[in-house]
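Shown next as structure tokens: one chain only, the form predicted on its own.
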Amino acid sequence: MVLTAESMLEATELACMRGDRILFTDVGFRLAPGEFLHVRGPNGSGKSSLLRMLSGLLLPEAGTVTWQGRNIKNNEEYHRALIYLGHLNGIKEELSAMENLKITCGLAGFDVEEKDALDAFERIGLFGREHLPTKVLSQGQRRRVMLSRLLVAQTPLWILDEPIVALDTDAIGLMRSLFELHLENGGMLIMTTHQELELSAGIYKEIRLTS
């Protein structure tokens, strides 16, 4: 996808309650091509909540999230402009790391070339381990599994809810390395971590929540 000046993520005056707390309201925000979001906040703040919001997954209590203009909801051009990571890993445990990441790009719109997966497995350290039953791996490598998606993705807008959780330091070092290249091509990424990580490419912005 070939984003432009007016590929533009916006969010006004967002509200979240879980049963009879609410969690966070009037929450705002703009994203433009080249620039990175990070969502602060304590645990129970609502940053999951907020980050599933911005992908269509859970409804706003109130607000709107729209992208170039229109409303998210039912916007298929919008959630093929996207990949949302959450912080479980949402893989299928008896499937293999080959089988869910040709399944999980299927079901996002795109196909993955059997070479492009190898390749993507092996930059983020799971070659020879792409055909077995991701049950059988450490945590860390689940997680890279799930990650594998960001090697292979065409899709402007990342959301990724703690992606470098379990990961060991050369693999943080990857990650980092895959944000920076996709702001510097005018990617967007909105992100959730408890861990630092200063980026040297895109537009930083912030919002902290509150518990």
Contents of the next structure:
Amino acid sequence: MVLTAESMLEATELACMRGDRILFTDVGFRLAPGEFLHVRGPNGSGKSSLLRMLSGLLLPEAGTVTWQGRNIKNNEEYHRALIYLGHLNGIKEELSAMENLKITCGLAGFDVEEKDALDAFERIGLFGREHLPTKVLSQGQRRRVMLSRLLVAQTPLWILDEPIVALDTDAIGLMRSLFELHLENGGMLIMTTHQELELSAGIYKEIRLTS
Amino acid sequence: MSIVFWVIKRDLLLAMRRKSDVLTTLFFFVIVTSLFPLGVGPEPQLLKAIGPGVLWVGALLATMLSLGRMFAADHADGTLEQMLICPESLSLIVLSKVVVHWLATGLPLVLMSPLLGLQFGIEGEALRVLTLSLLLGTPVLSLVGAIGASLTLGLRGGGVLVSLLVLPLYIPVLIFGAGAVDASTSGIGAQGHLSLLGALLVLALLATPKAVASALRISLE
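Counterpart to the form predicted on its own, namely the form predicted in complex with its partner chain:
Below is the entire complex, every chain and molecule, led by the chain shown above.
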């Protein structure tokens, strides 16, 4: 692999243990702006664990993850640059889509204007439902509430764990164009998905985990 | 500091949407404390003597009942992991969450206690001391309870485990809280007890958010 000066995120010799079972060892990669890293592997091979590790939720058993040369542990700058969406939706059922979006963004350190949020909901197909409590929405719609964050956030690194599960074909199309736009603008994308998702933009990289 | 604003706003909003949770704790407190006069008989001297202890134990149990809510729902729907990776300090988030927990459970107990105190024949200065001791003590219950709640997060049967972990830690608060009223009625003055409660509060404010933050990180690994 060519060492690029502008590689932003770098993982070296990562190892993961769950209980006393070793999920993977010696996983490493570099990610530069405009690159898409597809994490592949069968169920239980540690894809989600790897993504949690990269987002700082899970401490690696061995190895390091660095962002612009600095370890991501307690790295405020890194967490400002990152959006991690796991397989839990991370939205409150009692709150409306609008409240959920404003609050998650507020917690992540930036304020969303009402107008931008409405635009995002319109694009993602939740127009007219933004003030309903999310518990009355369907699975796919809740997923869209969670993904609406990608439309308003200006962060360079997206780490997404199975983002298009439960989405219909229209929404998958929208997500694909969103990913392509993100990569064209110099964003970085790390993702797991079992569906085929061909992106026409960005540089494709792949990690295969085996069980 | 905007993180404090957002967490407090969020949790208050959630508490308003789930009023039943707040009311359950309050009614539990009212009912438990009202059962004692029925059980031990209407002897005024006796009721006056056990009143402060009963109210304090009631407050302890009511707070403990509500601890499960503090992090469990956020853990289940994934919002807690979003808080863990947000750029601000996790201790600050924890502290904000505990503040709202106290506003939704501790404060209603404090506000209700003068009325329940009268039911036991506690009056005047003693009633004032009782309310003041609860005002100082219930935040400690929320803070210390947060440690138990975070340590048992995601465990099956966590509710029972929380009580085993947390109730022993509540003992000092109970002793100084209920003791304050006795001291005041016996003429020693409640100053000493209340000062100690205040000291416990300061200690808990300083120590628990960091401990809870670490416990949450471990629970979510």
